[in-house]
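One chain is shown next in structure tokens, namely the form predicted on its own.
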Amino acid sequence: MSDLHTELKKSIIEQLNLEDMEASEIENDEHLFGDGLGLDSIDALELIVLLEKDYGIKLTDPNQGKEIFNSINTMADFIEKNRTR
């Protein structure tokens, strides 16, 4: 696991509120949404805020959320191609 996996999943866990959770229980290509994480629409624009804010990274087509927020893999491999900070 790479410390950017560790520090997403830690971010997220802090941005959500998921107070009962530890990053080493979400699995990297876990899904984020539905029967995975079961995270929400809500959620998705919390990871939006995170992505621009940690990492200077503005979504500007919101068609690719649901391909970038799929697994912590892929926001990963999304940042990674992306970052500006």
Second form
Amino acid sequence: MSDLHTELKKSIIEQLNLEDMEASEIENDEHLFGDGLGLDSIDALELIVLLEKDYGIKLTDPNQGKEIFNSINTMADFIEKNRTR
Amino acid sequence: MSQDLFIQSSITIRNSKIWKNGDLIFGKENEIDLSKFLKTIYRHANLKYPKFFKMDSLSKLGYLGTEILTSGNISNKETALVFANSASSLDTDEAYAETMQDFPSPSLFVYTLPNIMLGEISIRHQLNSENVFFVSREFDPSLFIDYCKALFYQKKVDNVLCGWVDLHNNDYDVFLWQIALSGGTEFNEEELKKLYLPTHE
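Got the form predicted on its own; could you also share the form predicted in complex with the partner chain?
In what comes next, the whole complex appears, and the chain from above leads the way.
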């Protein structure tokens, strides 16, 4: 697991108040929404804020979100390719 | 308006302590930080409701008070909610305003209304009932009595959950009570003050 994967998991736990979770409990390919981690639409907005705040990535097309926020793996891939900080 | 109404049960939460029907049921010797206190009660009461962690502190206070008062069960889905406080959702509003300097927080924005707390309680217990949240300078028994009597008089309800849930600058004052047509103590100003005041300083 890369540092970015772990860092992302910790940020998500903190940002989304997933109080009882440990980074090690989130699988890299686990779905973040729906029947996976169970995130909701407000969480999606928080993830968009997280991308901009921590990695300088501004999402211009909301439809991108579904693909990017599919799992930790897809988020990490997207960040690696687009980060400005 | 001659119908007699009764307070069936009550709960107060102040200074890291919880009283239910006058009995101290949870207490920390030294007052602890609100955020830590809320988590401690949640775990102490063995509650399982992941949405809890998404709520703001005001909603958490209302949610926890309701869970402990009702033992997690509001069987009458038409139970009305009549709540009030003096600071509205000011603490969360201020926290949200701070985030606007940088990245506005969507999850904080969701809670910048006091009656979101009533929505959380309604969702949790699947209530389809009337609810109202007043903002009043201080705890005012007559406000609750007049409104509740009107609800009963109009035959809109036969159960009401009332609440004074106030939070400002981490200072909180929670008093919830249930009203029905029978049982318990008479629902009047004197009895309400007796229940509200003893632990209030």
